[in-house]
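What follows is one chain in structure tokens, specifically the form predicted alone.
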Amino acid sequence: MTSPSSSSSPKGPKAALADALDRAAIDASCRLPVLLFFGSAIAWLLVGSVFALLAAIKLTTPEFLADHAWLTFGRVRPAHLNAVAYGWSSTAAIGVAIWLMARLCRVPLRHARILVAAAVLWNLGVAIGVTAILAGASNAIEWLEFPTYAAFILFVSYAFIAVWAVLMFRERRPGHVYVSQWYIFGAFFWFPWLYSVVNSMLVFWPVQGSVQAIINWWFGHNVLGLWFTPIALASTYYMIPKILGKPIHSYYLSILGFWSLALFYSWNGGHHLLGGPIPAWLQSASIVASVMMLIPVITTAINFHMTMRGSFALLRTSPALRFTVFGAMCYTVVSAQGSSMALRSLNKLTHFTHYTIGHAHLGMYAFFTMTMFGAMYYITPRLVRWEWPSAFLIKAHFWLASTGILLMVVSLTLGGLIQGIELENPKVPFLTIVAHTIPWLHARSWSGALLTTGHLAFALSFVLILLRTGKQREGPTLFTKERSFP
């Protein structure tokens, strides 16, 4: 397979420098829509991070802001769920696929009203559903509370981009469909099939008893695999072999683990539900499809591996590279994980407890988030013609988001672990089980402010980028001086 990052033969200085024209006219054409998606996607990532703070307080000191109605955990945790996920990561998700789109296409942007018609919907509707948790009319369904008329706003937005993805398809230049691609159209296709099966089932006709129970669990996790991951592996797909400058390793891998994804995450969700009111052959069906995840996620580990093979040592020079490689770790971890938890003597130990908590941070945010700031840090000097102003507002973002992930995670994990042991003790009270967690969530407020503080460092960065601050450099911002990168 020739990956988008380099050729089966070398090129001449003439063919090379019609590649680097080519490559700076997509860029230019992709500048406003994604730069606009990136922006809105960062604003509204500062957002939700109070909420999360807000939050995580909440739980150790109920009545902290009690007196405020749109400030209570029953409306401020919702809130924070929506802002990081359709405010976030949706936002920073699509603003990735455009400019991918564009550059694996291999033609400049076109119909770029459309993206910014788009973003302002998108965005208009993220700040109406919001605002409307807070002020109390919530759907109460997770994943779902925006009400129906901010959730139509975000379907019509979605809708144009669905229409861009296909005009911008057919307008290609002819020549290999990359692996990259086949995930964002995946991604395209999914995320519109949930998100109006959803609605139309829990929303508009609500089906009735535990059916609802099936419905909104089978979207909550689908969401997670079939629309952030998908991106977020087309995202590495292009940005390990670009960055190296060397194909992927394995094009029959990558073949193995898109299909692979797309037949069996689908049919996951149900093992959440393990031990209640929902058919047997449900429960062992998701079990079986969460085990057989496994494939998928070794093949994508080993083909990154293996890509990754002798470069390891450029994780110290490169952000993005960083980033990205950090976020494709922890992939696989919280993919294994997933896996493990379908099991019915893991399942019965860590239901209902802080470790679910954990198990999914480890994914919205290790994973997903750490590659969206990979593919930002790599794409956005690439739109603004200008480099990132300092390398020392990188590193702080890295280590304060790495270190504040990993803090979240493992006290969660743990404190969960110990919170499913007592409950399944009928002489430990239940008060004594609660009065237990309390350090542990203690560490996880603590892990929001380092995560929180690491945003406004990356926030802080892209303003200055945007205003073109400091010194014009010559390569690329990197962490080191070994080694520059095309």
Contents of the next structure:
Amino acid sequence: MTSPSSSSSPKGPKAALADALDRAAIDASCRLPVLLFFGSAIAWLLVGSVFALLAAIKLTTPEFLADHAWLTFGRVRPAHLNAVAYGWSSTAAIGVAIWLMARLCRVPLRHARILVAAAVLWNLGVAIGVTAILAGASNAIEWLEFPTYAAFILFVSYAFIAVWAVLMFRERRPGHVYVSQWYIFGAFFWFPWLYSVVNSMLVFWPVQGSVQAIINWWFGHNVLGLWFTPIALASTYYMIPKILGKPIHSYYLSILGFWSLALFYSWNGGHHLLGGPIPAWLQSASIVASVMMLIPVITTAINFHMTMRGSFALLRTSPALRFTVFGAMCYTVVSAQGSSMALRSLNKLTHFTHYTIGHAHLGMYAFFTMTMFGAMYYITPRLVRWEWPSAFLIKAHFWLASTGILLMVVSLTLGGLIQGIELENPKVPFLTIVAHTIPWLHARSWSGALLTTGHLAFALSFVLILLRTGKQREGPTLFTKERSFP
Amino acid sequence: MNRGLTLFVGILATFTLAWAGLVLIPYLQFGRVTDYVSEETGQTLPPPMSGLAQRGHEVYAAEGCVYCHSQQVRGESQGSDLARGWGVRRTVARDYIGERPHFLGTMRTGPDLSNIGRRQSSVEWHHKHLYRPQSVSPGSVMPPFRFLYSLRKIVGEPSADALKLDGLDAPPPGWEVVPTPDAKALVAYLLSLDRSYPLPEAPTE
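Could you output the structure for the form predicted together with the partner chain, given that the previous block was the form predicted alone?
Once more the chain from above appears, this time first in line as the rest of the complex follows.
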């Protein structure tokens, strides 16, 4: 069986009803912890968007809010990264993963108190960490800016979640372990290990010199590859077959995709330091692993594409599917781009430029964040037992998010390429290069405004559904009137 | 794949392998590089940082300078860093042994600072630049760090370390702009950045 759990049971209408009741009981058991994670994730998304806008404007207008130490660019930028990476992305990922775990273990969620405690601690840790960065207490290590006291709170919270996941997994109903669970299992295990190893080697007992940089970027890349990516793939592997009502195309491709990701992604970190003061063999190993990433990526893309084949028309109808498939397509694009950026000839140009920032947003937003939006659109109505009140708000969210991120990635990619080509030519004065990037940075600020407006629409939708406003609907809220669902 | 154990062992093994390869081996290979005493001059290289510069290193971290400035000079085959005059040789692991945290950086919104103390050695220039970067570097997008300076009324004689500001930046008559201890430390750190000394693995000729 390769479907998460087929929606039309072959066993007949009675069994189908029993399945539906089972699922409703599982959803009800998830309500409090998952909504806590979702709600706080969305709040952090708004906070992170504000920091993003401030940082973007400061890059073109250095005098903007310049007289407050707390709001200087060098503090607002890491505040943005940490608010969206740990506040929004991780919190959303945990919420989605909890719900998927309960659904896929096929038992109602138990030990909810552990998760509620974890949610409270997690938010406390992020709040303390972001405040510390603004106050000037950052570690100044990219992706690891949170000072020890905040990092420790996050670690404890995460330990709670990992313990809960193991307990849930042990109490699962016997049978097939679906591919989404492999990814969640991997992510729940990799992240706390990674986070504790790296914090101890960089912050508690820092190692020497440029070994720090190697470990820094081993973390910086693994947090994407072994934490955010697996959760987003777990969600995609669940949502696409579930919404289409058909099994995933190939079980064997999903096995190949999972193990090749586990094997290669964790070796990519060194490509952030090409040409830097680190051993040449390490750079080469990371370049090879980065190119090898094409295997899991193409495998997974084929698997998703073949599952979608014949059903693309549903993208016009289903919000959850449209966000999810948008994310899945961007996963292929961003990963292929990432492999190419590890090649020395291209890296020479794109390293140290806005091109890399464009790539990062293509990954964390166009792929990861869009996938999380899709999952939240699917899951929330099942927890609240109320449909999304406004199709217009969802539509607005989708178009603002998709055009916003497209504008951001295109402007940073082109601006970054120009910057990189000019940096490569020593005859072009540095300040000329700075001047040439400014129009592209203005475009990026506008893209941020689009994204932030989209986030406001999403947050409003979320508040309205929690309050159960609007009229009671019989079926899900769709983009189009037609009912072409299986 | 129905067995939790297979999954667990695989997840553990792939991760441990990568940790050994990308963390443990580099650490064993050059995690304990020591400084080098030049046979010709008897100088310890890299030169140890002064206490004030060390304090400036902390200010550099707190203000997030690393998000726009790298501190690594790549070799000739990998970029134009040397041709731009950002260094006289590529930087190597030994250059960074005293740095915690590291400031290798990933972005060049501003220029590389590996050798800024050598390229721009004037204390006055650095203070003017930090106070309002555009005053000495027109077209720069660097934010001003006026919050590292204090404006105060001149009592008796003007302070010896008061900034010599003119035009837009000049304080009102009877007032002066003086650097805070943080600003002084930051400038001391910037001036200490000079990785032009020769090392056996990175000769300057």
